[in-house]
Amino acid sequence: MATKTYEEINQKIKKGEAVVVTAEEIIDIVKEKGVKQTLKDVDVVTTGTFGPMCSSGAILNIGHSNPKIKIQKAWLNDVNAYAGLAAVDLYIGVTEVPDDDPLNKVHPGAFRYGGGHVIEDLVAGKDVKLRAISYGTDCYPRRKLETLINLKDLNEAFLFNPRNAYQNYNCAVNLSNRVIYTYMGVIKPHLGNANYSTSGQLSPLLNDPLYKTIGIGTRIFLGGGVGYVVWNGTQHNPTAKRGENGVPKGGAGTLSVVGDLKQMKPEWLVGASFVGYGATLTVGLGIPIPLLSEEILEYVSVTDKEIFTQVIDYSEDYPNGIVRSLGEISYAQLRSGEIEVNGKKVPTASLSSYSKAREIALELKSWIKEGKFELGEPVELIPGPESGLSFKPLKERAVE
């Protein structure tokens, strides 16, 4: 079997001679020149995806004040930011809300503004408002700080993100006679609608299923800059069910990963409000896959007619922990805008963008044509299948 190192790779790229197509131009070379040739002619496949991540957030150094302070809690633009760090670091939580947000006092909640729109209005340069307080120290002795801050003045800022890129997810219906509010989005009863949120063949972890190539150091982009890959996400869970090629059919593997706030673009960090749900951020995360082997090659050629995920209840089944699949249906029929369910015919939607997770794997392709971006050769690979980690729901952990 055909071979190739990262370093091979890297000089090829250095040199300007790595040849490097998208995930989606990869599935028709394949059928043109078969796996063996098109594992000699290819070095690199491009993926992408666009969508809402919740568990993201973003690491601030904002800088002493005169006279300093230690700051015990902080708002910024009135949304609460984490300060258990140390005397100036702060975390912005992106489903993090202003204080006085009525939630869903009013049925249902708009949730206009969060962490997230925090982090995209940074990233735009906007200046934004800091309010901290503090119970004074000998050596922090202010207790109070009001100020702008814009992301060019401050020492440190980068985005941390316990959980994104997950692998496969649920398509959400609604059973129920009545309208839900979900971080799926709106769902309507009676069967109205399905939503998904996943790129199919442009998914990163769809053309990695086992993680061969992905892991710690892993260069990947980030909300328009360069990231890493720094430790399987939350909620890892590498044993899920899998079909023959290797893809999860429901919700599997995710990442962690970090990068430098300073370098990216408000485009691929966007605010995000979910009626009745709350706020988040939409992050743009593309990973390069270099094809090493004949196996890589066969994985990153999948199609959206081979990777398949479950159609959930999200009005009782869900909420209440009760393990059911209402029907496995491929992203082809997704993507096609219909599917069946229960002999009903349902219009679908996606949450995630395929047209900008096109457009990630496309400007990843172009900055390693060009030489501006490396592979980096992870130091450890995220747990695969044959780790023995498993992620458990809390009802199996008896948390009452």
Given for the second form:
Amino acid sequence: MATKTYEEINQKIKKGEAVVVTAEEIIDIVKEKGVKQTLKDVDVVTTGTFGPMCSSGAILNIGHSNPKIKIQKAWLNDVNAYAGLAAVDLYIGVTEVPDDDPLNKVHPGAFRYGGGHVIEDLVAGKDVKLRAISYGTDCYPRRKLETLINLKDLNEAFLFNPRNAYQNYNCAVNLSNRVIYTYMGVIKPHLGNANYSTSGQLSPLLNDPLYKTIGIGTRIFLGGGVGYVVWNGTQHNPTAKRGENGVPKGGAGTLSVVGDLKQMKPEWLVGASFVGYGATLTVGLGIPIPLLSEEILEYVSVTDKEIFTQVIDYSEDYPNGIVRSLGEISYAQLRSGEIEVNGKKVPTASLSSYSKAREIALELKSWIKEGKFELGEPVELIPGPESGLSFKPLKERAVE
Amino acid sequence: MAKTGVTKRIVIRFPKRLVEEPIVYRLIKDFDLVMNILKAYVTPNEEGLLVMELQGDADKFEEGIRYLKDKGVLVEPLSKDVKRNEDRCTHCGACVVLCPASALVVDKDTSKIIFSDEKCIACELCVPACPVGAMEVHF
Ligand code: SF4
Ligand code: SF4
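Next up, the form predicted in complex with its partner chain. The previous block was the form predicted on its own.
What follows is the whole complex; the chain from before opens it.
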């Protein structure tokens, strides 16, 4: 059986000879040429996804003021940033909102501005207001700091997202008789609409369902710049139910990723607000998959017809941890604009942008073709089904 | 006494039974009003909707509006417009299922979301639902 190595592919990339296609383009190529010929002809397949990813944030080192301060609490444009790190290191999480945000006091709240918007503003080159307080120490006497900061002046600024690129996700519906406001968007009563959030056949982890090429050290497209996979993501659930093609039939694998914020672009990191739910960040992420073997080629040839997810009620079932699927549907059905649930025709909407996912895959493809981006061979793959890892609910215990 | 002229933008909605009637024609003919139709739309349940600019004598204008209301037509002043900030839209599609006027639809070829300004009835349903705040209300 024909195989290729990372090194061989990287040699071709360096010479500008690598053949790169997107996860959409590969589908027809394999159909036309067959597996053997395609494996000979094509070296890398690029993927992409552009959707809200709540478990994201940035680590910033703002530099020392004079006199110095050991920041105890900090706010960026009035959004609290975590300061429980060394003196002037901060972590700004995308779902954080200003202390005086009205939240859901008048339901549904708007959540107009949050940590995701702070990151977008930083990446756009805008000045951001920093306010910090401390208790003062002998070595760090200052107690108050108020200044403008700008991304270009920071010592380090890197995105560090503990959970991105969810491999598959629920399709959310509403069986109740009231509108619900969720992280899956606004869902109308009586099965008024069905919202989903995956780029399907273009999605990174759906093209490498068993994590045969993705692991620690995989170089990726992140927010318009270069990033890396550094760990599996939180809630990584490799033992989720899968089809014969290895593709999970619901949420499964996740990735933890890092990348230099200074290289990123605001069009690929867009602050977002989910009415009644909260603030977040829409993240653009793309992963190249090396065609190391026929097996991998078969994985990347997956089409929307062969990727399935579960229809879940977000009015009662999901909030109360009731595990019940109202049906299994394919992304081809979801993307057709209408699905059938409980005998009713339900219009579908996506929260993740398919057209932007395609743009990411194309952008990554051109980076690799131009020899600007070599593949990172993982030093360790992220845990697969054989690890036995699963995503457990919390067991609450009485506190004495 | 000199007559006062007015120019006003209004939104009128009329029920299915009136869609076939020559309402607009009467408005022009009987009340001598000059009309510029900005948007015209028939909703899926066949309710008619017109956004227009009416120009004419102030008294005749009032009479015309009264005529419409007597006919069972809903008349509201047009005070705002919903526009899409093209730079901000990420083409996710979250707005599509909420729009009652099919002003937001998915282009099957490009997977982009098309916004048809002329179909938009400025109901604002999409405004809070757009995660990135791309749908803007202009007054
Ligand atoms: S919800 Fe907003 S960002 Fe998404 S397609 Fe509609 S207008 Fe564009
Ligand atoms: S305001 Fe938004 S939801 Fe309402 S008609 Fe216009 S585009 Fe559609």
